[in-house]
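Okay, so here's just one chain, in structure tokens, the form predicted together with its partner chain.
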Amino acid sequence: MASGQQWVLVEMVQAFYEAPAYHLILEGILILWIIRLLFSKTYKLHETYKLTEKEKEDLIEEWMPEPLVPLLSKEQPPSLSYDVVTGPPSHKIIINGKECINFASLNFLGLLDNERVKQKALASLKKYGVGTCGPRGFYGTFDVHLELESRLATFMKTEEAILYSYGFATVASAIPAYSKRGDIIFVDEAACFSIQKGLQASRSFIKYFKHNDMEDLERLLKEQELEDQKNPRKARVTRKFIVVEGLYINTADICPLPQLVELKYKYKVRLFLEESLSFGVLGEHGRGVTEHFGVNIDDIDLISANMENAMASIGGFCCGRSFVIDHQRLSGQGYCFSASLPPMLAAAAIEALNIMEEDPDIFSVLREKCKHVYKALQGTAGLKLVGEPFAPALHLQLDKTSGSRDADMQLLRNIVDHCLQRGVALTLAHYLEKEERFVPPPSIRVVVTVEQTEDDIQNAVSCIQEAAVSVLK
């Protein structure tokens, strides 16, 4: 057998030698062809769909982008022309050349025009100049920043505070520092725009609950609890947060903090509180909603507020336990990547804190004025007053809407203009209607400050009533 096989092999080799060249070439090609068939795809979808160079050029030629900004034909001009303020926007304000009593700037404690604050700012200006020319990490940390941070922490009775150079960026940076993709945030529908931006930047799951409706919140929390039970593994790493405002800037009412704290412990969700409007306003010492309700501040995981309203400076801060706050020093984008607060503004904020600490009566004065304005504005014909009696920034909405938002805005604008002519400065509350998650109804903002006298208030109230009658008749 073995010899037979050998013979066959020898014969084959012999045949190979003897075969004509064209035959070998032909067979070689056939073999290659088979190999190619084996390894190539049966059909080529790609080739047929591939654009030729010419087609690409045509596509590029044809493509017409939208204009960078929409043409202004449809846009109504009123928002384009801002009211021009000449001179300081303090107790008296000159809007479009007309001197008015200011019921529009959020200068609740009247610190904008405070001589002590100005002197401190001037002293700081003399020493440090204006800008810091750097972020906190790179020689942008000044002794005044450290002082203000520790003073804020002491004032709020928390372990630590962190300073931001812009109010809007504060909560918008704080939220995404903790809440990441996959985490869950429960948030009040009336939350302000800067919270909304923070939520968006965090890329977490957002669940809105009805404004100040604790039952609705609990329903969502329960739903989530069920969800968690189904998938406990995922639940162990999914952080959950509730984000609320102390006093809502959009509705001028207060969050039910004690219930929120209860829910926080019941469902093990962390609680973030935005206090831009309530800091320096509520509570016996102006510490905000926690003091107002007598809630232990340690039960709130993070409090953020800006220093642009009651403190009449620029910037914002977050405060809470070091365990929470310190994280922002490397993860708060608006903290790390932005130039630090000009020392002059920080010095002014320190002095504002001094004044607030020295004279807590200022808060009860403000509260009395708020109550007074609230009472006086009740029952204005055609307008309804929205907000808490102790809120310093109230909203006047139309009793009956005309059906179109633009028309409503125009009516309210007429009232504002009417008052401006008579020396009372008010302003419409402005929103980006397309960007807001839930647009609040059109309203006039009425701001109460400690500087307003009895007469000012009387005058303003009768002016508003008169305007309402003449515009809305």
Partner chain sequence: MRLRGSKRRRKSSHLSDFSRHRATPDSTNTGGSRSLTGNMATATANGGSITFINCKGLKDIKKNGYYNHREKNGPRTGVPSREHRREAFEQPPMYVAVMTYVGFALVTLFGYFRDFLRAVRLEKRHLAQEREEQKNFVPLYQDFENFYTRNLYMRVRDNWNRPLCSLPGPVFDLMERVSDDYNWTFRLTGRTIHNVINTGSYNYLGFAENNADSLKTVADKVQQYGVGICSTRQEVGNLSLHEDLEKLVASFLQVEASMVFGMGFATNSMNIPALVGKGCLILSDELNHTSLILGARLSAATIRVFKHNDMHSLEKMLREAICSGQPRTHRPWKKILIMVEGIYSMEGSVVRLPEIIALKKKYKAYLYLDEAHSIGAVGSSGRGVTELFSVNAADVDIMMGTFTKSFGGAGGYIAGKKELVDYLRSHSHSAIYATAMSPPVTEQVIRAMKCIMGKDGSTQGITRIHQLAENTRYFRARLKEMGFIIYGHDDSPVIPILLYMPGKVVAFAREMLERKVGVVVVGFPATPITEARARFCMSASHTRAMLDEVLHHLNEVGDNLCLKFSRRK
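What you are looking at is a predicted structure, and each value in this text was computed from that prediction instead of being measured. Numbering follows the first chain given and starts at 1. Definition used throughout: the rigid core is the maximal C-alpha set that superposes within 1.5 Å between two forms. What changes on going to the form predicted alone:
In the core-superposed comparison between these two forms, the C-alpha atom of Lys54 has shifted by at least 2 angstroms. Relative to the superposed rigid core, the position of the CA of Asp406 differs between these two forms by less than 2 Å. Comparing the forms between these two forms on their rigid core, the Cα displacement of Phe438 stays under 2 Å.
Moving on from the form predicted together with its partner chain, please list the structure of the form predicted alone.
Just this one chain is shown here; partners and other molecules are left out.
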């Protein structure tokens, strides 16, 4: 053993003598550098000036903290002037003590004050109590949740559905559950704020295309295809998504779904569809944009919608193939970390589904009323009507802007107040202007429901036209 070690040592010495000079110099420099790093200080101590107690007190006295939020002007902004509602916001709504015809609440099918829905919610309240006090994975899963998920999947003709307890959090949780840092999302620039928050949470690379402009979307997809060809290794691990709304809340127009599906297959991307405004509205049975266009629902990778509009409940859901939906049960933030939907609201949603299935004519009634309101509001002096004839939430924008967003908002607010005084409840469309990616123009939102009568519609249209003439003269 000793002779073997001696032989190794001899070989090392021999190699040292045979090594080139530059090799020995380089190794010597490296050894010296390592020794220097080991024994030298990693930082230099700088002389510090110690303040006296008086100097400290003077600095503290002079320091003025910045306000936590920007200071408000003496005139209170409209966003803080609440219109107080007493009673259910159904067909008739009491605002600030005055009874009005409701053209503001998104109660499209009139189920909010439906007696059957209320009785089911009341029975559930007596059985389960008020809330759940836990997420779905921590004793927050009730039998009514499972029933509602099953009913929604059956109604939408998909394999599975998943419930969220808050409508806004539904798509905002679904997007980052699938798209991560390094992935690419192509999104319509008119996408609603909940989609924008989902994009932000995903930390993906976002590419916006012009609203409903399929040529612009294809241009972006082609550019990405060329980039992928340059780096196929990266392209194989980069997921790509298109995210759109079925019926856009900010513009009241519909997405061109057949063209989107065509582009999806052509460029091999996934398609997410947000249907909060179109679910329970479009299609012969209220199944949304897929039914409206006759598109196979399996062509859509994920559909999300809230239950706070047509179904008059709270929360939202996603539906699609089982393996897609199951992924959210461990990755959907709103599902995993929020208390589950109160059972009484789940029971109310189930009863709302029963009514929708029993009376599919309700959807054709709503569409006819939408078309009637759309036609009646055409040509209102000083205002421009924005949206589709079948959209249940239309926008009235100023025909000519004053050049100032605040001034435009005030003019529209005056029209809303004028109508409110005359018994017609409308609402301004509000946005978080500093956080919105593309801020829509100021507008008044006009909501159509099945409960509104011919006289109600005529009265509201006359009132809006009168207010426009009075305010915009």
